[in-house]
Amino acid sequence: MSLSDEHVEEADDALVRRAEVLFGKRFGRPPRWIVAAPGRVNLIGEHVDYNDGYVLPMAIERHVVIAADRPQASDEDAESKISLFSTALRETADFAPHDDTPSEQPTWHDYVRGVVAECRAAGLEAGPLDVVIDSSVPLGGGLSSSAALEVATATLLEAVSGDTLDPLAKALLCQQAEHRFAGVPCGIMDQFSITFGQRDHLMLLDCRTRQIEQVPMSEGDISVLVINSNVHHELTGGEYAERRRQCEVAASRLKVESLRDVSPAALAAAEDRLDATHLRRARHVVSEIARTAAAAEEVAAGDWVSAGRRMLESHVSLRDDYEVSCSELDLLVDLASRNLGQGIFGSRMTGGGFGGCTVTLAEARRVDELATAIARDYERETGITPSWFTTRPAAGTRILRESG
């Protein structure tokens, strides 16, 4: 089977044809297997997964491509591995199909590795591979480009194996494989985002019952717009897993299973329960989920004003009770804001936070104007330069050539 022409475009035409031709270079033949899994961007419902909240992300015009084939039956040392190569890396990496031991210090190709040791598990059997990993979605900037390598390996093995997962099954073994083999406790948003994305759609989750809603976003007028801050501050303190903590503690003191379960009117009668930390957690949880469930409404009523209202009511609450924005994410949000009723309609940091990208929502004959005036102005204040890209909702992972 050839690529298909529509496939490519929608995966990024110019990054497959590289990958393709990067796994020639390397391996010496052309990939048997090309498959594709788009990064996402939450246009709101941050923090709010792993707290059986509503999300509202969308994939994004952004890929993690693979090329693989079978090792050659001359190279017999390479009939008992897997080869990998990352080309945003630089690096390689090999690893028994069969090894299915978490590391005790996790770095990228544990993403992989968690994937086929997971899949394995459900009956997809890896075997030996050739696989050269190529991607245009930013690392470490917010927008999954882990989960999309996880989607993508999956994907990959139900080519290889000729299986199909479930696609509800194949998001949460990739979640499960991220707990696991990278010890990151992450919510199921960038998984399913990745697995059921919908071109011209966002995706209004319910992050407790998993049932998924497409809202159209069909209107070419409008543009999100994703300007990566390019810093990521280290901290170490932990601080995703210790806000999933803190969250936890405080739906234990409120007596409900979750802070989903958690009104504001509820939460403002019980604040005497809560010390100051957790009270800010969780009115960050219980407000950001009545903004997402608006903000819904909103996009499909076409009402951009409102939703960006919204948004950037989102960011306030994320920078000041949840407490995981930094002063350049602040900036960004700032100078887009400064144009709003001007081509801009909200902006917010999105991701973990302490650096990485916001996202703004713009009207699309005006975007590429205010992205660069708002990058110029960052990066005077800052001295850093930022990067930037626009992109509509895209389509989910998918097999973009199978071959005998």
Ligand code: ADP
Given for the second form:
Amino acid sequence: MSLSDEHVEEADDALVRRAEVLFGKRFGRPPRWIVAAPGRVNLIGEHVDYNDGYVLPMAIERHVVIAADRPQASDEDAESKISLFSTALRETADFAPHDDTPSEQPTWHDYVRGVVAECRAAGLEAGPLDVVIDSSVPLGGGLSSSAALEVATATLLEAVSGDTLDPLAKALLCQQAEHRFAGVPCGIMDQFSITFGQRDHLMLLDCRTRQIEQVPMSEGDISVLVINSNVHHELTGGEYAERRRQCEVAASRLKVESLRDVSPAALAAAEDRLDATHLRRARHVVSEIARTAAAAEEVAAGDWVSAGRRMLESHVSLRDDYEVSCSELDLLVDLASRNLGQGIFGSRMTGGGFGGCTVTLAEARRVDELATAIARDYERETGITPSWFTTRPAAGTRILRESG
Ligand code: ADP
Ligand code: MG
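Same protein, the form predicted in complex with this ligand this time rather than the form predicted alone?
Now the complete complex, all chains and molecules, led by this one.
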């Protein structure tokens, strides 16, 4: 069973209505353009993007929605600016459309400014705009609100200019904006999942070749549960950079360009070339790349039991070999695992680690009841209230209204 087109249109209608109300409240007229871009979650393939591996993300039914119009001719002050209001932050900001110097201390509007600048370099002029940014993607929760904001901005500029960007160029210019204007050296997964996401599909992305394979997840009775641990452990040791370095060292000792070039069997045969820490790091990466490729096939075949088992293996590997989990994420995965075979197929931490979210594959008809129980037990043990939602793989960025 697959979700019907009407279902998607209804969801889009709700986004349009909300954006209209919010824009109307602020500017007293309806918006001329409305666009949406989803957040994303990675089902499996963690800490492998910078090792040229595979990731298996999907767009989620949570969106950044942007409503916009030209400023009114009577408002001379606004006539030469792009004026932003973010409902999530309850903050305004404005800048000139041709202002393309990165800030020394980037803040939220630099994500928008960066995309406007990169679009301009690609030949798309924004001109002055009144903009309301609404969002149901939690900010900073590992579900990629940043890339959703970037891609939504690029989609808005397509609507405004009447020009279309090549989708690959669009995803890459958003990534470039995040690098140059937000100062975050992110990979390609976020912008790709949000640009190329397809309803009812996961996306197997080869981070080496940038090739995408759409993996159908057509059975509607499977649900993806995202639980936010609502903890974020600040680490002083530069853990992310350290893991990257350790992977590079392991690759160079194994005399390969990246760990993508090592099979699990080849790693087992070359164990004596690495010390204990580098071996564990490499073992995670090499096994995770193999697991991700296998999980994509299992999802396509509707083999949820096997795909779920891979997710649990991924979590153990991230916890023990890569050492990027934390007690709260382990607890959430453990609580989900207690219902294996009873509505839950698999669960794991998702994102960089040390807090943030878990992703869980579950039966749609039981998922709400299971999530409620997991959240209750988590709160009882930690004193922290988690947040959660369920989703199906959603469509990527789109224009919901364009006029004139
Ligand atoms: P994630 O992408 O996982 O949500 P990031 O730290 O990469 O976390 O990006 C979050 C940042 O993106 C926010 O702190 C803010 O600067 C910006 N951002 C995302 N969504 C919005 C929004 N709706 N309004 C304003 N800023 C936003
Ligand atoms: Mg981000």
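Rigid core here is just the name for the largest C-alpha set that superposes within 1.5 Å across the two forms. Just so you know, these numbers come straight off a predicted model, no measurement behind them. Positions refer to the first chain, counted from 1.
Visitor: For Q198, state whether the C-alpha moves by 2 Å or more between these two forms after rigid core superposition.
Guide: No, shifts by less than 2 Å.
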